[in-house]
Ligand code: URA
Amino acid sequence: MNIQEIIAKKRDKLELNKEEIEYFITNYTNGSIADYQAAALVMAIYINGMSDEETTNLTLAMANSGDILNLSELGTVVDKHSTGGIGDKVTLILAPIIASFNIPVAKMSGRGLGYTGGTIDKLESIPGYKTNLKIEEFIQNVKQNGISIIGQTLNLAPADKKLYALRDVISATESIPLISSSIMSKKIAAGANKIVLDVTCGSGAFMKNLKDAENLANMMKKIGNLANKKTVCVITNMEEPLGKAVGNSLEVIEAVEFLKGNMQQDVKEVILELGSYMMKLANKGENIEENKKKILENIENGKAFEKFKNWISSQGGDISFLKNTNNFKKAKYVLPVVAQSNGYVASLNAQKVGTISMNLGAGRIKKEDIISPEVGIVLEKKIGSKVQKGEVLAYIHANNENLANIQAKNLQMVYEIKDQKPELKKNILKVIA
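Going by the form predicted in complex with this ligand, give the structure for the sequence I pasted, one chain, nothing else.
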């Protein structure tokens, strides 16, 4: 067997067998297959697709390319993962909510590439928070506090690390077999028993329409079930950014506000839906509507926020920032973006908002880039909002005045204002349980 034959087979639209897929993953991970050969094969997969069997074999080979965590001593661990979005602060909010029901949260999250940081970058905007705990400390934390979230420091699915970086630079990201194998290999390696997936759909997501999002969700569910990990997919709207804040500490502040009871409607619906299914999978409530009520109760009675503080402090974070979010460092310039006409916000393209936030320094263009935790965007008006000429639509938070002015103009153009009130999309588009 050699890589040239494997590339040629996929190029000619033939199916790869298990041995060929394993050969590729093993030898790409250990460096025997060059990036240019892997790039050719990945592009052939991107163009010609993969059967369900090939995708499953690819996922398992990637999961087995490194360590597989064993979390069995923690009981039933339900993991959660999103296929990516703009303003996605869901993990920051949902993790302590779930832990407040004594469901163990043992999660590894990533840094972001593009748009805004990942959950780990957001958590690091809380001074002192340690993301690189040793595995023993991580498990001890979960046993003691019921929750721990760390970065991907362990050798989990190293094949995905290489392939994800490669896909990014050769424009081969939006592919159902490649996304589903990337996500599910990490979930399998991270050791959870059950998985809830937030499959985003819209301008700010990999999947731009419902049909593609459904296909991706069905594929990941199939892989999860084959790996003996019950998987539920919730397809959520990512046409506009989620919530108000886009940017690292700005999103932490929004998460704190949420847990104190000041909830943005779209974030609330996504949290309640994902959280209720996580509770159901953890055997903490069969009835989804009842679970939603229980979640709201734990926000109202302060248990979820208590758990949040407890978690952050157990990983070294300074909780005075959570008690008073005014303590977070502010960007040097906060510039309003105002409406140029009367009407309704008809569209607010999430991807374009993400690009602006990245240009402000909230996300990375290259892996080595250093993000500025305090910069980003706070959206005061979302799709469907009625606005008057001169009214503030959003605020740009920037450390450079010239950049702030440029990006404020860009954001003004992203806000499409029309006379007619637009038809509003649902926040939860579909659940595949």
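Switch from the form predicted in complex with this ligand to the form predicted alone and print that structure.
Chain only, nothing else included.
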């Protein structure tokens, strides 16, 4: 067996067997297969696709290319993963809610590369919060508090890291077999028994339309089930940013407000849907609508926020910032973005909002870029909102006055205002359970 034969086979639209896929992953990970050979195979996969069996074998080979986290001593662990979006603070809110039902939350999250910071960047905007716990501390925290979220300290799915970088530079990112195997290999390696996937769809997501989002969701569900990981996919709307805040500490503040009962409607719908399926998978309630009521009860009675404080405190975070969010460091300049006409917000392209946020310093263009936690955007008006000329649409939070003025003008152009109220999309587009 050699890589040239494997490339030729996939070039000729033939199916690769399990041994050929494992040979490729093992030898690409250890450096025996060169980048240019891997690039040729990846492009052949991108053009010719993969069968369900091939995609599953690729996923498992990538998952087994590094460490596999064993969480069996914690019982049933349900992981939640999002395919990415703008203003996505869901994990910050959902993790303590789920833990408040005595469902263990043991999660490794990444940093963001692109429009906004990842979950770890957001958590690190809370002074003192430690993301680099040893695995033993991580497991112990979950046993004691029911919850811990740390950075990726283990060598999880190293083949995926190499392939992900390669796909990016050869323009082979938008392939359902490659996207689904990338996501699911990390989820399998991270040790959860069951998985709920938030598959975002729209301008701020990988999948721009519902058909592609459904295809991706169906593939990931198949992989999960074949890997003996019960998987549910919830397709959510990412045509505009989720919630009001886009930016790291700004999103933490919105998460705190949510757990105190001040909920943005779109965030609320996503949290209730994902959370209810996580509860169902953890055998904490078969009825989705009843589970939603239970989640709202644990927010109203303060259990979820109490769990949030315990979690942050146990990892060194200063909970005075959660008790009073005014303690968070503020951006030097906060500029209003003002409506230029009367009407309704007809569109608010999530990807463009994300780009503005990244340019303010809330995200990374390069891996080594340093994020400014306090900068970003707070949206006061979203799609469907009625606006009057001169009314504030949003606020730009920036540390540079000139940059703030430039990005305020850019954001003003992203807001499309029309005379007629638009037809609103649902926040939950489809559930594949």
